[in-house]
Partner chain sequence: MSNEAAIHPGVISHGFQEHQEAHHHHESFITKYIFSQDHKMIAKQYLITGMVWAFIGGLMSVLFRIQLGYPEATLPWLEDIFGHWAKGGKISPEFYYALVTMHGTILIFFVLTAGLSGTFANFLIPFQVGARDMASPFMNMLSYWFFVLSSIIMLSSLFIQTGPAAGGWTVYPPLSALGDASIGSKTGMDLWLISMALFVVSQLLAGLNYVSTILNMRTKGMTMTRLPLTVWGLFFTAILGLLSFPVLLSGFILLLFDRHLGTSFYLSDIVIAGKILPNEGGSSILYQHLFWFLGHPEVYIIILPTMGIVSEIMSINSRKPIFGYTAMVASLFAIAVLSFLVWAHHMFVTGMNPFLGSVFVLLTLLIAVPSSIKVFNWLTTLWRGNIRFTVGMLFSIGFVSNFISGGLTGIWVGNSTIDIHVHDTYFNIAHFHIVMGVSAFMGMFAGVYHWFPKMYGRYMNNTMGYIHFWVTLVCAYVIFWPMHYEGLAGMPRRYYDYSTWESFKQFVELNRVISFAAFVSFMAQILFLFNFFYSIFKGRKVTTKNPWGATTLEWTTPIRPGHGNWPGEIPEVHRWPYDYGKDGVDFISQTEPVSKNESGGH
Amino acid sequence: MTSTEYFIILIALLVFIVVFQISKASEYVSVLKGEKKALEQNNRINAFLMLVFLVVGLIAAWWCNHLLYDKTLLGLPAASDHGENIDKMLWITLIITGIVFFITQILLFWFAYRYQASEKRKAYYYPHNNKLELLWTVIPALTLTVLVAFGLYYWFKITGEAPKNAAEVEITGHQFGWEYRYPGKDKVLGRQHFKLVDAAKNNPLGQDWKDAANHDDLHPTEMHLVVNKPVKLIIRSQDVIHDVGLPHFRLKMDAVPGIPTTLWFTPKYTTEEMKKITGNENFVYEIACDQMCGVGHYSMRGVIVVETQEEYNKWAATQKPQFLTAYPSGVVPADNAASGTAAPASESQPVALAGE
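Atomic structure of the above chain by itself (the form predicted together with its partner chain):
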């Protein structure tokens, strides 16, 4: 061990011994002074500490906010249309619960201080009051109704059907990374089945090459999205449960093996715009896995580039379909076509978030 470590242990031990000695001594002192007197003194000290805790605590809460506010997303606009609604809901809730927080905490510690034991006063026998109790049943119930109403209004907007013009992008999680698939020119994602997965044969997503819709599907290493254009993610997992976490868009959705899910939104700012908004020239939209998926969970990172339509088109033009990587000749050999028949004809349909 290093000397600092010994030093820390030494200090901890010393503090312990001192605390123990003081505590023992205070017990003797209280016997000498008389139990009652000692108790009264302890009571005054603790009552005073209640007040101190309240005041210092409130100041500390302010200070904490001051230090950390800019490190959160609170001060930044949400990067998706849904995110804006989520932020609105969050602020409504923050204000309401914030008010309740301050009132109740102040009352709690103030009452503790104010009503500390005193010879002069007798406790007030006050077993119940139906009116009061009704009051604080009805008011929270009404407040919560308002919160539920707002919440569900936004929730149904977020989880509703994706617009007809939404682009489709498939994102597949596995230990420990993300794969993206674009439908290509035909705008249709080709059929796929987990039994066709074969990384050695350049088919990491189990695409069924017999389905011609697969032949133009792109398989880039990053997700590119067009600003202000709705996108619908089709989310899959190949092994365990993962989660597509999109903090800047304020969204997330699990990736569940065997049960595809969907999530749609409209990005509002390009990556470049976000660099300006955040004042961080290294800004990137990150996909963070938000469901414990194993030892590499913390490193399961993906990147989304949001850009203008022109930039997107330029990028898309540079991407080569996976089919051509697997079969540079552009033809499916016979034996492989045969193995393709192992796949059931019906593609596993994504379960939409909307439960469509």
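Positions refer to the first chain, counted from 1. Keep in mind it's a predicted model, so treat the numbers as computed, not measured. Here the rigid core means the biggest group of C-alpha atoms that line up within 1.5 Å when the two forms are laid on top of each other. Compared with the form predicted alone:
Residue 176 shows a C-alpha shift below 2 Å between these two forms [criterion: core-superposed Cα displacement of 2 Å]. Taking 2 Å as the criterion, residue 151 counts as shifted between these two forms: its C-alpha moves by at least this amount when the rigid core is aligned. Residue displacement note: residue 142 has its CA displaced by at least 2 Å between these two forms (rigid core superposed).
Show the form predicted alone, please, the one above being the form predicted together with its partner chain.
Only one chain is given; partner chains and other molecules are left out.
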């Protein structure tokens, strides 16, 4: 915040303190004049302050929105097709609830001012009205039902069957980081087992080397996706509940131990395009953990690179299967009973990723 903004806030606080002190002084004077007069004056002061609070509150809300809007994700376009629908649903919800909020809050504070206690007016007791109760029950219920229906529709789209040409990427959370796995030339992810997890032996995901489908699976340090091509994420956790948060794509999904979850989407902008859109040369698509998962939760950050098919193919050609990282010779030693034996694999042959 600039010095001017701090100065404006300071002035607003000082005005509030002055008004408060004047009202308290007036209250003490009124008490000396008599209890009845003090009560009447307190009512007038409180009613006036309620009206002041309404005006100041609305101005403050507008000012905060004007000041911070460009720093929120709402100021940026959704980077996925599903994200556009999520944004649309969010704006519809904000418009509906915003209209209700402004109407009810303005009436609330105006009524406090307009109908302050007075001897000239007697309170009207209005205990029951079936039509009004039906009206303010049915309309909100129908509105919320429609909003929930839209939410469920988009939810089932995101978690439903991905297109047949969708690439598959597995993402596994653990305290405190993300692991990525891509199927290789066979376009099939190999079997895993939690008892085989051993980072010291270059098997952090517990891949079963007996399964030949594991021999060409890749284990890169960051996620790469192709722009305008659907991708299905297979989400796992090795310890506690994590959450794959994709803020720029407007998506998130829990990573639950023992229960793989999925979602799919189509990236709309490459990382380079988003750098131009945001005006930030250091922009990256981030993967955040949106579930508190322990003391290192704050550091659980991943990176997604969205690129063209040509750039993706060049990157894929530089990746080496995790099997060859664990066993450079391409053969599991005969005495490795835990992982079994495997047929030799050639490191020199290129690996084609699913969806290529």
